[in-house]
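Only one chain is shown below, in structure tokens, and it's the form predicted alone.
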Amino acid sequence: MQVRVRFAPSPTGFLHLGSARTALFNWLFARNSGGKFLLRIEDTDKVRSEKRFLDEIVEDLKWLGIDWDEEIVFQSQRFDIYRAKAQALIDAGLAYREGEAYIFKMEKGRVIEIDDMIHGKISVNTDEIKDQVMIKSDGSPAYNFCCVVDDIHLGITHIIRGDDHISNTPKQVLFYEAFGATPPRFGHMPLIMGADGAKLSKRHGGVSVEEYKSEGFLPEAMVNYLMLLGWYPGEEREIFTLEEAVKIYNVKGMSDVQAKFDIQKLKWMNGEYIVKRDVKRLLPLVKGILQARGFDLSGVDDGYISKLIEMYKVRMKTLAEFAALADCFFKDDYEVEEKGAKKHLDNESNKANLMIFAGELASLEEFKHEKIEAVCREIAEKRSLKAGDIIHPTRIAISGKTFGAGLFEMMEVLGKEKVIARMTRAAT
């Protein structure tokens, strides 16, 4: 039997991290077992279905490089066949109508038992459950209902999913009896929780893939941290791409306890990815980046941008974090870090400093980071300093910052004209 696996997304948000990881480990099971994944969307809400949510999650799955096979199926488009299915259920007895509605008669007195993938047993009297809504009063079709008339339609053989549906298992499992087809194998994850144990949600961080995406996460570490979020590769390792996930996943190493988001572990996995990164891929993402937040990079060569992405790339966490560190290469007002310019420029001797060091590089015919560096410990050697009495100074001159790239890179980078006018600036 080949494995048929479906992802169902609602388009009235964006793309939910939980979510993804449903896609993701939906995707990883029929990809490992030589099966089909299959995109269906619950769009039957009308009301609160818009086209810019499909468009993103759809843009997003592609994004994380979860493709899918035939062609994708719309609820919105199968009323007429939903109602069928029903009116068949109430003339076979095991429903009725009321007022618009149809209504599924619940069987009593039995337990519902259902071997989940990942829990193991679960075990449900039908006592506890009422009668089912298949239609609504308004013509739409409720969820359980239409969610297995679409699954017998298009043969799903497994599904995993989130914790969340365990109550609607039972509900479901009844309609597959009712319309004669064999239930599908049921595998129910763990949710996503914050660091605090407590739902996720948007004090943790991003809910959101378009949120993590545009704050420069790259695609591969947001795959490899959603894997490792209730899945055990069956390994002491944490990064791994996902060619290498499809060959050793399987279902029995899904966690039945809770996965804790955590978005510092996700950051340190990003910079690892970035790191790896060709600067050329990089490049477009980080002019995206730079574009969005106002930098105006008319005339600025991608070569520039290049060796700067070069220079930062094991300094960043994420590719949002380029715009803030790298902003004195694009403008000259750039922001000034208030304690580092009190202890570093508030001193006459430091101000004299950088001028006699701005005055031996406007003589320097080739302004190259090795000929930099040697015309500032020379001076310091010669004024009996330490090269950190220089350097400090004129770092916090140049960029503003404390912190950064190798100073004499920077300076290099940004030229002679440049530093020598910022040094100048700082010292009077």
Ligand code: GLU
Given for the second form:
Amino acid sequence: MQVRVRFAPSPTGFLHLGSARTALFNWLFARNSGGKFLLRIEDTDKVRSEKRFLDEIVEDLKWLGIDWDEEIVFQSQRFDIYRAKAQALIDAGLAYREGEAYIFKMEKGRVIEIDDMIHGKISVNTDEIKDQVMIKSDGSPAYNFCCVVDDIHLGITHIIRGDDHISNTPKQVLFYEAFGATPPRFGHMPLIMGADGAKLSKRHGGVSVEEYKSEGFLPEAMVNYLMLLGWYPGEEREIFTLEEAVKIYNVKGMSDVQAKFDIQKLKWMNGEYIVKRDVKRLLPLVKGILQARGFDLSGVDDGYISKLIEMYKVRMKTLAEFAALADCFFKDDYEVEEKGAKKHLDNESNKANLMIFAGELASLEEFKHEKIEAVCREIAEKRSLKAGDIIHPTRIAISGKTFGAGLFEMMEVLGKEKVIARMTRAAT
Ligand code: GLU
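Please supply the corresponding structure for the form predicted in complex with the named molecule (the preceding block corresponds to the form predicted alone).
What follows is the whole complex; the chain from before opens it.
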């Protein structure tokens, strides 16, 4: 039997991490077994469904590397079918009308057993379930009903989704029965929680894929992180490409306990992928991030930005961090650390040393980092200073920061004129 799975988002909001994870596991399941992964848009709520959300969801999936087979199915185009299917259940004596609404009669005293791929046996007594609306009085179908109509139509064999759907599953199983169809295998994943154990929300560092994209997380890192949220690959290694995950994916490795979202770990992972990615491929992303943050890049050449990315690659966990770390290379009104400035620049001897260093640099012909460093060390030696006595004030003078890439490289990239101007400004 060929595996057929689907991802069924509602375009009523942006793709959030939990949904992206659901899509990912269904996709891994399909690709691992040579099956099909379908995309169905659950846009039955015409008021809340919006084109911009749909576009964003589609774009985010592609960005993550999740592709789908066959044509996208839109529930909004299938209302006639749902009504006909609901009518068929009325004709079979399993449902009734109440005004415009079509309602499914719940049989009492039945025990519905679900053999969940992740949780094992789940059983529910139908006494706990009310009659189910199939078509609402406004003519739109109810989720549990149209979901089953479509899953049967699409030949879906397995459904992996969040635990929040567990209570829907017995209702859906009853619709399969009513249509004389075999239900798919269900697997419900425990939801993603924040580090504090509360449901994942904005304060844990953002919930939509979009937010992570614009912070400069790389898609490889996002999918790698998401796949480890609730799945154990069977080995301690943590860095996996999608291709590698496809090969070893097994639903048996899915966890039945809640996964904790850990932004620090995601950042760490992103840093690993940034270091690995070559500068050429980082360049357009970094430029996008800088522009989105209001940096004026007109007249700034790619070679200059590339050089900076090379210097800062190991220091940034997200591309947005680059914008904060390297702002002094793009503007003169860069952020200045107040404490650092007070410590290193608010004293006469440091200011004097800065002026001496700036003076020596003025006559330096080749403004290369080795030469700049030699000048710095020479002054330190002559004046019985530690190199740090010159380095720290210089760093804060030219960049506003107490940390960053190697100081002499930074000076070389900034160029003589800017460096001397900033040192002089800081010393006077
Ligand atoms: N539209 C539903 C959701 O986004 C789909 C649930 C399902 O996979 O059946 O939660």
